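First comes one chain, alone, set out as structure tokens in the form predicted on its own.
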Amino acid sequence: MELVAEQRGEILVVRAMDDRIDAAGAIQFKDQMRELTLAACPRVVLDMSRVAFLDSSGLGAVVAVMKALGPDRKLELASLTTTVQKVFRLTRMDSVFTIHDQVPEDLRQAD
């Protein structure tokens, strides 16, 4: 699972850069995401814009990270694909998490 990471103000932006967060790859995802956001940044903006499938473990990881971030830190979501912003809408975690249609124009990455 490869994630890149750029701190922007208060605000980390971490962008997926795998098309999938599965049963496969959802441990190593919440370790990199854990290392990644032991500074702390009140604000996690998590770009799923590569990821096109997310399975329950996927799906369990991003919730352990957000709980790991606690009460005061907040990870905010981005740029869903349809298929996995069917899923979060299914769980209803839609209704938890901050979603966004894409990354925030002033935090976006040059690519």
Contents of the next structure:
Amino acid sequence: MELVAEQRGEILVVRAMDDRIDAAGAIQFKDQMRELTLAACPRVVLDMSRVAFLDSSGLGAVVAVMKALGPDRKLELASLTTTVQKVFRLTRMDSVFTIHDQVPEDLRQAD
Amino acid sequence: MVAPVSAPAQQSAKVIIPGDQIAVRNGLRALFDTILLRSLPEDGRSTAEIVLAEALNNIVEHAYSSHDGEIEITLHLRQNELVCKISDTGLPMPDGKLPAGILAPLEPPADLPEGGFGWHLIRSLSKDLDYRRENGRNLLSFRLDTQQCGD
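The structure above corresponds to the form predicted on its own; please give the structure of the form predicted in complex with its partner chain next.
And the full complex, kicking off with our chain again.
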């Protein structure tokens, strides 16, 4: 699991570089996200544009990451592919997360 | 729209994989690279990948939780549906029945479920879901609509 994190002002943008977050990689994803978000960052945006497939274990890991951020920090998602969108919609997790069509560009101008 | 069907040709694919997570990932990659699954419309393909992944992950996690074994997957494409049969020699389903797959409540945020989505996804996307235990084997079968609109 390769994750690339970039601090943009007060927002940490994390891009998942692998094409799937599945049962075989869910724990690793969760652990790496936890490490990347140790620094103080009020908003975390996960760029999922390269993730073609997410299964229920991957979804559970994304939920766990959000919960680990605590009540004062937010995990937002961006650029969901077709299959990933379908998994979020069917589990109604699309109502829980803030989901952006793209990583918001205006974040770059924030600092 | 009803697409003309020139011949009731039946295409099929069969794979046997070890019952572990990496083999499931590689097996799904190989299956979705077959002409059979490449021929499906995008929506049907994504549905098939979601349902097959959940069914296979479930076998690895539960049926093969205490011993190793193989998983056999057979797919038949018949007109607008994909008939899927999956068998394994793992532990039987508790009470011999498939889980109901009811989603847990999604609030409050601190109590969000991190699991229990798998059977909900399978049941939401498949038809004629059937489970039997025969001669020490779990036999799971279902049909997937390959020409669906939306969900």
